[in-house]
Each structure stands twice: as C-alpha cells, then as structure tokens.
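Only one chain is shown below, in structure tokens, and it's the form predicted on its own.
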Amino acid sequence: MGFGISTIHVPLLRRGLPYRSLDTLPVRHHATGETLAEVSQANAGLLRRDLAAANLAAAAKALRGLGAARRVELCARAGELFRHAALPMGEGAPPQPPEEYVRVLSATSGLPWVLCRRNLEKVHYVLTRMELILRGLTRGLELSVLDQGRGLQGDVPVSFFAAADALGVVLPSNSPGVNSLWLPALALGVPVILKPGGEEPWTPWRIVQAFLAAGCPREALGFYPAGHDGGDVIVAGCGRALLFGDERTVARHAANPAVQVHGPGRSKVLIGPDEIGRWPEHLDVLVASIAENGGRSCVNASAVVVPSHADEIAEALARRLAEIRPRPADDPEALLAAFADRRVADALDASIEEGLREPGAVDVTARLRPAGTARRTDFEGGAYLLPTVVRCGSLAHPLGNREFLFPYASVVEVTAERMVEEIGPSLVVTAITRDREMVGRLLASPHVGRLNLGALPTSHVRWDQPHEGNLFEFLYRRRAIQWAGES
C-alpha cells in the first residue's frame, strides 16, 4: 500500500524552531521498504552549541516562568491536540489527524494499528492527568512550593531545587508508551532535548507539535534524530538523562547518578504455594503480563515462577499464546507486532534456538505451531517472532531469566522459599499469593522494583505511582531550610 508522503521531511527542533541539515536518514515502511519520510540528524558539534549552558539556562527560565499550575494546563490542552488534532508532520506534508498518526506509526514500528491506538491514549491519559501524577510522584506536594523554592509539607519547612536546566532524553523505537515516562518533566519545569528512535520519530515529533500548539515556550523543547554519537552529546550535555537501551548501555552508565538508565526489566509473575492449586484461575493474568503490548514493553512478564505444577501451566500458556498469530496490521484483532528491522528478529531467534541447545530447557510452543511454521517467520512482508514458552529447570539457564522484544516466557520450578531469593533484579513482580511471610521477603527485597500484590497483570500500572524511579526526586534535590518569623 502506497502512502504518497516519501516528500517528507522531518527537521530539526532547535530551541523549537525547525531546522534543515544536510545530513538525512530515511525512515522506511517495515514490511516494503518504501521511505516515507527523510529526517534531518545532529552532528555532535551542533549539539554541543544548542546544549550550552546559556541556552539551556534561558530556556528553563522560559519553561518556569509560566508557574506549575499553568504548565499543568498546558499539558491537558497539550494532551487533547495530540489525541484529537491534526498536527504538523514536517515539511511537504499537511497537517496530521490523529488516524493518519497511527497509519505511518504502525507502517515504520511494525506495531498493529490497534497497539498503535492504545499508546496513543496512554500518552492522552498522562497529559491530561498530570496533577495527579504528579501529586503521586512528589508525595502530595503543593506544587507552588517549586515556584517560590520554599514551602511547607504538612507543617515541615521544605525547600527544592532543579538539579538540571534540562532532561536529555535517549528514545528507543520499539514502544510509543515509553514517551510517557518523560512527561512530566515539563510540567515540573524543566525543558527535554530529545533523541528519537530511527524507526520512531512520529510519537516525540507529535507531542512536541501538540506541547508548542498549546503554547509552550518553544525554547523548551528540543528535538534532534541523532547516531549513536549524537546521543551521547545529549547525555553528558544535559544535567540530567534518561536513556533507553540494552544490557550494555545499562551497565556503561550505571554508576552515573545523572543518568537514569531503562533496560530490560526482566519482570515476573510469582505464584505463591497458597495460591498454585487455583493456577488455571490466574491463566489471563498470566497471559495478559506476557502479551500485553505485543510483548515489547519492560513491564511484560519474561518469566513466572510457581513452586510446582510447572509442567501444566508451560503447556496451557503455550497453548493460548499459540493462538497469538501475525494478522494485518489494521485487524482489530492483531496482536502481534513485526520488527522494524528484520536482523533483530533474526538474532533474537538465534539468541533462543542458542540457548535450547542447552540442557534443561524446552520450547513448549514449538509442537502447538503450525506445521513448517518457526519461530521466526514472514506474514505479508514483515518479520514476526512466534510467542514462544520455554519450560526451564532454573532461573540461572541462559533461557530462565531473559527478556526478548515479543510475547516470551520461561516457566521455571523453584521452592517457595528460595523464589523471592532466586528471582533477581524485577522491575515489575506481580505475586499471587496471601503467603504473609513470602509477602514480606518481598516487601523487603531491594530488588523488586515495583509490586502487584495479587492477581493484577505486570503490565498494570497506576500512574500516580513511579513506574521505573521517582522523576521528581531524579530533576530536584531538597535542601534544608529554616526560617524564624515572616521573612
């Protein structure tokens, strides 16, 4: 299917205003290769101008000068235009509808339009509810605190202060949903410079359309399609990043305070011994925290845990998700997304058929598929992985605690009280269990990142609670503060 746009071009946002480098990178259809559009890229000697500290300082000023109650609204005006209006798309292009949005989205992610359709509202609902987010993530502070500098908490004296003029933001391509992690920043005045994914330019580009639209000072946001360098220059240029990225980039940046690293989130459904003779009952929690946007997210569930009955529940999970199947990216009903980039589905499937050549772990949804159907296959030109279950002996087999960008599980076997020790670092562990004791191991654990207490998906967030750290607590610091009398 033609989509007669391959004349756009998407530019720079430098300070917010649009910006033509010589340098261009194509984004292309998954599935036809057909380009749909040309991206202006950074060079890191433009990067390091736009991220002086002058600039940067001037537009903070900008940003905070319009107060938090103000920057609130602008984020629900901001929210309504990116779910309803037609927005710029770039240069030689008429304004976007919202439909058209998820059509060009859908053609370069590989994201079925359905998916494409929730994120969309998840970036509506955060926008649009952003004082109770928030008064989640600053534990109920009132936010003109942050304009005065000082206030009170109750009847404490608190003061803050932003930690940096601006948030450097590295994207990925895989998820439009993770977008929403950054948000708030601007609500809590601090400008974002962002790097978006290749493959997903659309999802930052239309929220920076629909924040200036609203009428956000422009020098506050930033938009710069970069490489690797370019990233970066963002990264060590802003006073504070978030960066999106493999087990590699987690550990590169780890020890820097200033960075806030997403990686894989290796997350968890744990059934506890109370709970595991009522397994079938927790089959659509379980299958909802594997499969649940297409698979792609960190809060998808790589792995669940029982003290027994694993054997059942790997085939009974096989057999739903073997249900899961490529469909036209418009069905209503597809779940599955293609990979943009069919050399990643390629080595992700080498990566699994690697580990199987390892004893004590099975692939249990290899049997339920089609016969001459892989793992690894082709539906109307784009590239698919299978929903695949692997039945583990434990969690240390190279197969029992990965995380893999499609619907993938392990199943593995383990007492109930070596789980909470065995399980590592979650950053999402949903624990169907009322096991007082195992509960409070949790509870106790610094490795859990965030805990559903019952039969909640993994992929269940509540916004008013931090999904990966505290935002706030990343973009300001508190000082101590007295004062004696008016002053």
Second form
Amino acid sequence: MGFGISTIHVPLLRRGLPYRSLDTLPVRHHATGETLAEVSQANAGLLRRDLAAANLAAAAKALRGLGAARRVELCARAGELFRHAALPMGEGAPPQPPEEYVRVLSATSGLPWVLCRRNLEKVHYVLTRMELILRGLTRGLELSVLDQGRGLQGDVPVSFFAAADALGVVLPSNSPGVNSLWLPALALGVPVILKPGGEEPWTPWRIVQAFLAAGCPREALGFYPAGHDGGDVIVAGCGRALLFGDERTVARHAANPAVQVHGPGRSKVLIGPDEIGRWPEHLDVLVASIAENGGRSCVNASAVVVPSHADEIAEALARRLAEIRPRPADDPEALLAAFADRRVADALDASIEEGLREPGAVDVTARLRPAGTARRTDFEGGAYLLPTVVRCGSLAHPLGNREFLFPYASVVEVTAERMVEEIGPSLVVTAITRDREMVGRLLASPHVGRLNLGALPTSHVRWDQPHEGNLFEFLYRRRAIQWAGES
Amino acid sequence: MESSSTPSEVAAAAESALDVHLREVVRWHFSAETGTPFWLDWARRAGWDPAAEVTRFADLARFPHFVDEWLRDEPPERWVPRAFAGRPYKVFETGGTTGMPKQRVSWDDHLVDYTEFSKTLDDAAFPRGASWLMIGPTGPRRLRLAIEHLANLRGGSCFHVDLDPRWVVKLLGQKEVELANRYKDHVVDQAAMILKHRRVGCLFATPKLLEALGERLSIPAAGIKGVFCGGTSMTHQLVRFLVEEVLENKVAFVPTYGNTLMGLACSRPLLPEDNWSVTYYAPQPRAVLRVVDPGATDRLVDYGRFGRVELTTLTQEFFLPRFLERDEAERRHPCALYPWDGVGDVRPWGMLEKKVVEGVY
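Form predicted on its own already given; the form predicted in complex with the partner chain follows:
First the chain shown before, then all remaining chains and molecules of the complex.
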C-alpha cells in the first residue's frame, strides 16, 4: 500500500487561517516509518498572542451572533461534509475524500480501516444529532434561552451565561472518537482551540475543515499542533479546557475547576449474585466491553468483577479474546489496532510482565495463544499487543485495576457486599444484576461516571447522556434571575 | 583589508592575525613577569612551556579542555596576571548555575567586548543618544555593566530591570511553573512601567522576556527602534515570530550569543535565504568558537554538520583554552563581515537525547 503522494504539510489554523510554522514534526506510517505528513508546530508565544482575550472575545461574538438554531444547522452540515465530502488537506495535497482520510488515519494510528470508519460514523452521528445531544446535556432547555440569556425551563425562570470565550482541547492520539466530546461546544457558541495529538492531526483537522466548508466563522476554529508547552498555554489561556492524560495529568489539574481532565477510565463490568449462575449468557457483553474499538477507549472495560466463578469466567473470556488476532488494516474483520509507537507497546508489555511477577495474578490468555506467539507480537510490520485476560486475586493487585491501550481485563472475585465499595473510581460500570441492594449501592456511589444497568456493553453510549462530565455545565453557568411584572 | 582580496585570502589573513594574537596572549599568561599564577603552576606540572612552544592555533590541542570547575574551585586571585598585580578587579559570575558560582576576573574585557560590538550596530536602529532599557540578569553578572557601557558609549544612558536566572532555574527545577510565570510577570511589569514613563529607544532582553513584553504592549509603539537579544537558544520559528509579530516587522532585531567566559558573538544580518536561521561569529581574535566532533574533540565537524561548541578565550585578562560549552551548533562558513567559521542554530547540548532545564528567562 504505497502512499506515493508528496508529503502533506499540515499548517496551523490561527483564527481559522493557515500558517506554516518553521518548526514541524513528522507523522509517520506506524509500520513502515514513512513520513506521511509534516505538521507545523505552534511556539508558545504565538499561541499566547492568538489567545489574547480580545481575540477570543471576537471569536465568541462571531459564533454567538449566529444564534443557537443556526449553529445546530451548521453542525449538521459539517457532519455531512465530514462524512461524505472531499475536504482541503493542507498544502500540496489534493482535497481529501473520506476514504483517503480513513486510509491515512489508519496508516498513522494503527487502527484498522473498519475502526476508523466506525469513528468517522461516530463523529458524523454526533454532529448530525446535535439537538438531541444538547437536549441531554441541558435537560431539555430551549436553546433560544442561550441566545436571549434568559427564559423559562419548564416553568422555572433561568439565566445562563458562557463561562468562557473559548474551549481549549488538548487531544490524545489513541482514538479519533474522542473528538466527539468537544463538538457540542461549537453548537453551544463556544469557539474551540484544538491541540491535536502528535500522531493524529487528521480527525480534528477534518472536522475543522468541515465546519469551515459549512460556513462557520473562521475565527471560532483554532488548530494548533504544539508541544507540551503549547498545551500549558492552551489550558491557561482558554477560559475552559478539556484535556486527556494519565494519572499525573489528572492530579496536576485536580484543583482547577476550569480544566476537565479525562484520565484513565477504569471501566468495569460487574455481575451480581443473582445473575452469576448464568454467566455464560453474558460473555458477549464482556467481550464487547473489553475489545470494541480495539480496546483503546476509556469506556472499554478493564476489569470484570464477580462474586464467584471467576476462574471459569476468566478461562472462557480468555478463549474468546484469544481468537482475536491482528489482521491487515483493510480487513473488515480486523478488531485489533497496531501501536503508532512500538516503544509504547513494549513498555505496556513490560509493565504487565512486571505485574505478573507479583504473586496473585495469572495471564490466562498466555497458554491459549498460538504456540510461540507472545503477547507482544508483530504483524505486517506493525506492533501489536494480543488481548490479555489476567485472573487476579484482588483489585488491589498491581494488575487488578489497570487500564491499557488494548483489549485487557482482569477478572476478580469480590463478595457482592464489598463490590461497589472496592471498585473505586470507574468511568463506566455495567452492572448485570437486578439485585436491589447492589443497584442501590451503585446509584449512591460517587465513583461511577456512567451506570449501565443490565447487559449493555460498557462501550454502549447513549448520546442524550452526558459523558465524562457535562459539557454544558462546564461551559455555561447559571445565575439566579428574577424579573418584575411576571411571577 | 583590501577589497580586491579573495575570500580565501581574507580568511588566511584572519587566521594569521589570530596566530599573532594567540602568541602574544599565551606568552603573556605563561611568562614569569606577566603570567597568571594558575597557568604558571599548570605549565610547571604539565612539563612544557606554552610561552615558547605555542606558535599557532593548532598548538592549543596540547592543552586539555578547560574545566570550568576550576573557576569555582580556584579563588579569583589565582587568575590575576602578575602584570596586573595590585590593580583592583571586578569579579563576574556565570549565569544561571546554582551552588558555588564560577567566577571570572575582569578589568576592561567586558567593556572592550561591548565597544567592539557597538561598532556593528546600525545608528538608525540604535540611535546615538537614545536611552536603553536592559531587562535581564544584573547582580554579579557582567551584562549589566556591559550594556550600560554600551549605552554610554553611544551617548545614552540605561535603565535596568533585574531578572535573577538562578531563582528561575530553581523554580523550574522544582516544577513551580506557576511561580516562575508570576516572577516573569513581575519582571515584565517593571519593564512596562519604565517604558510608560521614560523615553527609551533601545532594548536588551532575553527572547522569553521580549515575547512577554510584547504581550503587554506594542514594542514599536513604545518607541523602541532596536532590540539586542541574547541569553538562550532560539529556533528559526522563534526568531521569525519575534521579528514578524512581537516586533511587528518594525524594530531591528540583533541576536547575540554570549556568556561571561567568551564575551559576545555577533550575528550576521539575516537574509531571506537564511530562512530565519541565525549564524553567530566569535569576536576573533579575542575569542574563537569552533564546532567539534563530540566523539573526537580535536576534530572539527564538516560545514553544515552539528557538533559541540568549543570556546577559546584569548585576552590579556583571561586565557581559556578549548572549553566545551554546554551547547551544540552547526558549523557555518565564514562570511564577508566575519571571515572565520560561524556557529548556527545553537541549542543546548544533547537536546535530542535528554531534557535540559533552560531558563524561561
């Protein structure tokens, strides 16, 4: 699969206008190392200049001037263009049709085409169902209330104001789907300042191009590939920021209410005592929770917590997951993603091996893999980690409550009474149970971000529900209001 | 130099001028009458006589690389040439290092370096009689006196805003980024205050402070005509950004590369074909910069290749042979203005291999 085209240059978009920086970084094919694009990098001072309050205020004014209804339409148009159109692709490259986007995204991220397409559909879905999503985020607020600043919600007078003139988004490279998280900002009238992940400029770029083509005010769209210093400027310079990172990033910003950090999800599937006897019926939900999207998402389950039968469940799950093997990127059956940086794969593998040296954990998948195949394996030049199920003595074991960027899960036995207490912070919990007491404890738990009751995979997303914090509540604040003449 | 000379003749003339100067300086530091105690002791232990045996630059290879800890461990009087015995001297310290600082004694070197530098400045950009503002390390560093001397020499006076780089290095080392930024704001506040209340035409600042000042006010609108900038490495993009946006294409920008041990390396004026890549030239023959192979430091790298920057300082006040700077650079060709090797794209040594704490100053 040759990429024969001359290297693409991806510029910055400063207030929507292209700027070619003299600092560039290559984006390479994950397997061949071929440079597929040179990406302009923003220096910190340049970003600070562009994020000056007056610039952001002008951008917000232009976007809010459209009104909420037109912004929702704009999202829908951009969604269709994102899904179907050939969109501008930097300097020296012809417009990029969606198939080419899928191909190049797959080549640099290691995600197979089929998963790239699924993410493309996800972004399209979010953009074209924006009204539904906003209804979920605002609990049914008439969007004209945002335009007027005040109105009624039900029969209660309400007034909302934007907490910021821009939302900074520091994106990761692991999955293009995360872009769906920030999309409602534009519909809500808040300009975006995007810093793409080093290996994935493609999706945010394509979304921005779709919005430009749909007629969005240019200044509402900032695209700034940059180093860590640039990320810090974005976090400090936009009134609100979303960022993705590990435990340390989360801790660093924990005290800052203007920053929402998306860290490890530690999502889990719990089976209650009432359902555990029928565990074989739930294997499909477990497999989907662990392996969908190549296991790359924070909504993928990384632990299965059961009151009994853990050994059998681990064995059966391992058999199913061990069937998942690397396949060519264009194979519609491909489920695993290659690592864009093989050193990451090596490091994760080493970290699992280190964990396995602690007593109380067994890699159940190890002996089910084809003879001579290690967890860390190469296929067609790409670096892969094969799905791994670890039977752990407890969640406290170093491998008991860990999240990795591939299909990985521990299987842990915990008594039904202790389960909710022991799982700790979990972005998504699928609870396969009708046990009233257990459901009650889950509903009362402060640790569960999204609760799926019943046999729904952790990766199952209903878009009228907020995800990882409610973006509307993050971007807008409610003030008390009362007016004379009406009761 | 006659205008009819070919570039190679010009280079050869510069080389022989350097050798003449080198012989004088080495004789000075290693002879019993004028010599420097540190170097006289060194020669005794080394068992050879540099005063007699060093005749050309290549002979310096007989010296080991200068170890800058010597400037920390040996007291200043050990560096005073006997010829200057009894003459009070100034003690200058290197920039951002923590712990016991490295010190260099000086009588006039810091002034001479800037007198020479002044000759390279364009009067339109650095008008005679204009006031200067220096925003940067004062304290025990030579920069403060040097820039004030430069301003005075050009008929003006100089305002100063102090920045303590050691405090910045310490804050960054402790990951106190927020505090470091507040300190930067504190420095920039003071500079903005001076610019608001005093008429200033010329500026010295480090790149980061210049950038920060430009976020506070329009530098050309504040009356600044020329900026002399130094202190840390600058990428092509940063140079371009400073010229085009911070200085709004209206203010002359003169980048320099310098430190307490060398003096001041000037840059060749930027041309479009340089693509914003700055080339610096040492103030030969008073100091020589070479780009050497890090694996075999007696060898120069080829033109256009990166290597480690090696400094040799040759004045009556200070002899420093073959000091390996903590910088790497590309070896560049001589130019008409400076007919000896230049160093380009200077950046912290080993930048690609490890993270270096370079001050935000």
